[in-house]
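What follows is a single chain, given as structure tokens, in the form predicted on its own.
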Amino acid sequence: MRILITGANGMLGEKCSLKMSEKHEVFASDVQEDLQFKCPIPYTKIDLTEPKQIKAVVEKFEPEAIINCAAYTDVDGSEDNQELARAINVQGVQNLIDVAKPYNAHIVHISTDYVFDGSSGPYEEDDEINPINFYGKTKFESEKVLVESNLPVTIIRTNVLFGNSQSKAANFVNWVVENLRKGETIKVVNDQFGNPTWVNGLAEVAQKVIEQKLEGIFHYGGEDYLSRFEFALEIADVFSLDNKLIEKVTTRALSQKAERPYKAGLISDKLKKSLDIKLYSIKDALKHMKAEIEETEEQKDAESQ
């Protein structure tokens, strides 16, 4: 199968590229000039806000499926840069739809639990949509244009992605580990809840969705539902770091630009009934991630000798 991956240099895009290239013909794209990780697949720079760039690649590659991992994900930045956030998250998706139509390509789109208001999570697929920040609003708008596209579409909502990446893509686990290793105190909120999602597991889901041509809106999150503070404690435990450096704070104390949903997170039952998938516990996923990091560091040491 021919699969085009947008946002390939992000953490999830990297995992999807590596995994799917083992079985399928993969073409990777992102806004950077080059692929940021080692993988023997073709790559080209694509800005989703530039229809001509997307059209040229799609006409050349003729994908049967497109995995859209590209997005403007800066939640606070979305409040200040609303035009840019909408251009990437909504118009960029519409541009993908427009060029995919002649090929009837199956679009798998990654969305978020931030389409909900966080008053009563974790959420099922048919719960009331009510985003409370601009980022969440753009992601819901992107869902709507996809549903109305008359293309084969799968929307996978997820939350709090984490994992290892060759390009050192930013994520909560890396932030916690790097700061604690330096002996620095970090402030972590104890009133935002979710079920953090290991990117390797999400990449597995995306591949199965494409191979089995599953369509619709689905949720995928980790097995454990916990606060960001509790998540940080789990990270410290697995990576053998000092959890006394983790300071508990409230969301309000951080004075963040964008409002955050408090009780967010997702229920994955619908997807589990449709596919043979695994939900990973925090501890198991973190252990896998730690092993990957150690293996990468060993390879770098060997190459430098």
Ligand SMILES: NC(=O)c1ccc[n+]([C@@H]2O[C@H](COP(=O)([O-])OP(=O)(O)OC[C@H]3O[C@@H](n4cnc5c(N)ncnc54)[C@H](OP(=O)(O)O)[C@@H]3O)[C@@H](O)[C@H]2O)c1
Given for the second form:
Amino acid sequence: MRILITGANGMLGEKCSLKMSEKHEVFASDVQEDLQFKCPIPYTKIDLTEPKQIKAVVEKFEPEAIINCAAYTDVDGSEDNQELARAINVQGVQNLIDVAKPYNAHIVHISTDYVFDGSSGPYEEDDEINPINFYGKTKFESEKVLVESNLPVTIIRTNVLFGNSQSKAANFVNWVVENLRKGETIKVVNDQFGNPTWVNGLAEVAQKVIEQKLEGIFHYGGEDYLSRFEFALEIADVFSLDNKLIEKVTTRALSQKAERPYKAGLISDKLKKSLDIKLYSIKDALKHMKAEIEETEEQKDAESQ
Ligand SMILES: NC(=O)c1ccc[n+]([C@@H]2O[C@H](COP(=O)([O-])OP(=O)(O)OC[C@H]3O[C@@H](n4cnc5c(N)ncnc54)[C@H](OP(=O)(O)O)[C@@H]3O)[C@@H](O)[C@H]2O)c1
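Structure of the form predicted in complex with this ligand, given the form predicted on its own:
Expanding to the full complex; the earlier chain stays at the top.
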């Protein structure tokens, strides 16, 4: 199957590129000039706000499926840069739809539990939508344009993605590990709840969705529902780091620019019933991630010698 991946240099885009190219013909794209990890697949720059760039690749490659991993993902930045966030997260998706229409390509789009207000999570697909920050609003608007597109569409909402990546170092797990390794104290909120999702699991799900042409709105999260503080403790445990360096703090005390949903997170039962998939426990996912990091570091060491 021919699969176009947007946002390929992002955390999820990299994993989808690596996984799907083992079995399918994959074309990768992102806003950067080059692919930023090792994978023998074709790559062209596509900025989703530039319809001509999308058109050039889609006309040449004629994808049967497009997995949209591209987004403006800076939650606090979205409050200050609302025009840009909307241009990428909403107009960018509309641009993708407009170009994909003549090819009837199946669009798989990634959304978020931030479309909910966090008053009563974890959430099912039909629960009331009520985003409380601008990022969440743009992601919900992106869902709406897709639902109205008359194309074969799948929206997978996920939350708190983490995993090893060659190109993107920044996710919560890396941040915790790096600071604790340096012996630095970190403040982590104990009042935001979710079910952190291993990015490899989400890439597996996206591939199955494409192969089985599953359409609709689905939730996919990890097996364990816990606070960010508890997640940090799990990370310290698996990476054998000092958990006394992790300080509890409330969301209010952090004074972040964007409001955060407190009881967020997702119930994945609908997807579990539709596909034969596994939800990963935090412990298992972190152990796999640690092994992958060690492997990447060994490869880098070998290459530098
Ligand atoms: N990470 C999470 O915890 C989380 C939770 C729920 C849902 N999601 C959703 O999951 C998806 C993947 O997230 P992720 O964590 O893999 O994100 P990510 O690492 O930030 O990757 C997003 C990629 O899109 C690129 N991009 C930005 N603007 C673009 C544009 N105009 N055209 C094309 N590409 C552009 C980014 O480039 P730059 O880095 O240069 O901007 C980046 O490479 C997103 O839709 C996100 O909303 C993520």
